[in-house]
Structure formats: C-alpha cells, structure tokens
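Just one chain is shown here, as structure tokens, and it is the form predicted on its own.
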Amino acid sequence: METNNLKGFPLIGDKLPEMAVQTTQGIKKLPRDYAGKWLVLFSHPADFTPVCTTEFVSFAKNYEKFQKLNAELLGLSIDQVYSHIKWIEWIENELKVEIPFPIIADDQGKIATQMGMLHPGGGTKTVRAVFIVDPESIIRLILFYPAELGRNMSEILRILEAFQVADKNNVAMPANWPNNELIKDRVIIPPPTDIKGARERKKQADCFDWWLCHKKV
C-alpha cells in the first residue's frame, strides 16, 4: 500500500529544528531565542493577500492574550523581507494596527520545505500552517489550513492554555474544553494502568466508569 512519506519532516513530539532566520526584527536562531516560552510559528501563504491580512490583524489584537500566556509568534511566508516591510506599513497606516511580532522572510522557501509548509498542489506558496512549541522546544501540536480559510485564533489560545493545564496537572483535557458537554471545565484523570488501580479508581474519583474519570482544577 502506498503511504505518504513524512520521513525528515518535524513531527509532534520532535524538537524544532535549529536554523537561523531572517526576519522583520532582524535575525532570529530557532529555538534558541524561544526558550522557555511557548512558541506559535504560523505561515501563510503571501503577503498583501485577502485572507491573510485579516489573519495579521487578529494575531495583533490577541498578542496580549499571547504574552498572558508566556507566547510569542512568529509568522512565515515565501516573501522577502522588503515585501513584509511594506505590509506591515500598509497595514499600520491603512487599517491602524500595528503587527508587533516578527515574520520570517523565507525567500528561497527552505524553510518551509524542511517544515513541510509546502504541499503538493499548492504550487510555491506555503499552507496555513501552524506549529506550537513548548518551552522546552517540543513540537506540541501541528495544524493545517487551506488557503481560504482563515484561522480561529480563539482556538489557538484555548489550545495554548489547555496544554498548560495539562501540563502542570497531569490531565487530559476533554473536547471543547473548558465548555465540554459532560464535564464542563473539568479534566480528565489518565485511566489507571493495573486491575486494582481500576477497582480502586471509581471509589476515589467522579467516574463515569474507571476508564473515564474526571475532577475540577
């Protein structure tokens, strides 16, 4: 059977690939500069497009909401830096809103073809592609747009902060958290390992049943 060969492509759980890049704030060395803090790198696929100007706009808006979350972005596309220089003027003088996070100028698309922003069918222009990296470097979660769909930037925060509750209790986070239609805001206990843990896991939890446990944080 024929597969997809994703062979040398950063995965989930891989760290980010280190690399030195151009960008609208000068050169940036992934990971190194990003450490300790959560990691949005986000491409898109041109400068002074539709779509990806509103796209800019909302990441500005919601870049408090970022920092809250110990998160700096960094977007990408196949442009030079002269083009993302004279976007982000259009933008601030046009539609008063200034972008302040860098963007990569990956002009000859090397970038992106190591992180597998190009797909096949999409000719030189990069995927709405969206890579959240943790503190430690780790490729968390990897996500892909088509072109005429802009992204949901209440979906990256909530993932954000989902992961860091996560995180720091050792939980799993239900669907739609924290609005799930079982369980609210609550979280979910990983399910016990050994038959007494399960015999003992609905008498010390709130369980559906001892595979699906859930309690307040």
Ligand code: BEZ
Second form
Amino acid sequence: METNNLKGFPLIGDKLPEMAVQTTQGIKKLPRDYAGKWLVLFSHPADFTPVCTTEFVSFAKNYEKFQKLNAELLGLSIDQVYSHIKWIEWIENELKVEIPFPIIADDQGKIATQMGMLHPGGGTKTVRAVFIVDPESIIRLILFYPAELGRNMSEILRILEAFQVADKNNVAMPANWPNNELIKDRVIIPPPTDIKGARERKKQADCFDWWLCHKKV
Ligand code: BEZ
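I would like to compare: after the form predicted on its own, may I see the structure of the form predicted together with the ligand?
Following is the full complex, with the preceding chain placed first.
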C-alpha cells in the first residue's frame, strides 16, 4: 500500500533530505556530515524563551549520554545565527552551561517548512520537533511537541537505545522498555508469517500466544 503524503514532508522511512545548513559551528552538510552516526535533529520555537532555555540546558547536560550512544545533537529555529550566538553566550554566562552542539539558523524558514516543523497557529515559530535519523541517514522516528511542553531527555535517550537493541537483534521493543509491565526488560520476537511458523513458535520461545513471544537479549 502506498502512503498518501500530500504535503510532501519527510516521514518515517524517508532519507533525510540533502541540505547545506548554516549553524553556530559553521556550515553542515546534511545528511553527509552525520553519516555513520545517529542524529537527533530538533527544533525549538525561538531563542531567548523560557521553556526552550530549560530544554537546551537539559540537552547540554545529557550530551555525553547522547555521545555514548553514537548520537549527535543538532538544534534548529527560525532565528539568525547572531541570535543563537547571543543566546548560547547568555546560557553560558548566566546558567554556567556550555552548549556543545550546533544550532541551525533557519532564518528564512526553508528547512522548517520542508520538514513540517511549522504548524497552524504558530506563525514563524517552529514546534518542538525531534527527528531521529539513523547512521544510514534514514528518518526512524518523528516527535512533535507544542511550544508549552518541554521534551523529556530520558525518553529521547531511551528511543536511541531501544532502536540500537532492536536493530542489532532484529526484535521489537515493548511499551515502557526496559520496564514493561508484562515482560520487563525482555524484547518482542517478530511474529511468524505462516502457519508452520506459528505452530513452531510456541515450542521455541516464551510466548503468551504464537504472535506474542519474547526473549532476553
Ligand atoms: C518557551 O520556550 O517558553 C516558549 C516558546 C514559544 C512559545 C511559548 C513558550
């Protein structure tokens, strides 16, 4: 079945569009400069705003954890690079937190428009979007949060870890992994797709039924 992506925004499974972007750390070429790494591309509504500032402090304080997961952070808003620089300086001077990752200055709003980060009622302020892009430059997950709700770093880190376990073991990850209510830190074995496989499955794995089997990794 073909999907009907009328607006043409990149979706899960699409390659991150190629673009050269101006950032606080110079020009970056997407997705090429991040090939071989996980990329957390995230937008914020605007510089010098309170919730965004708490998010940036949180992204910065968790930066090492992202790096340990072979992930890089890349921020974006529709602000000029001068504004980003002043805001980063303010955060460093006043809050004593260094922002170690680049921020895209999308002052024409071209990338935000292309990526579907501008939603009704928001004017030129991007929503809090998160695109998780894998080492092959494929968009694996998209989150949209509204301006009034700051994101949860633990969840973004959990997503990265879960993808890496899932990809390595060809499994799927249950709700609230690694603290799932039914199977704790175990993972879901993809269901068989034929009758023989279904009959065999219950003999081979821990199952609630042939289509709900789990294992330890
Ligand atoms: C904030 O970051 O606090 C914010 C930004 C835009 C609109 C509302 C809140």
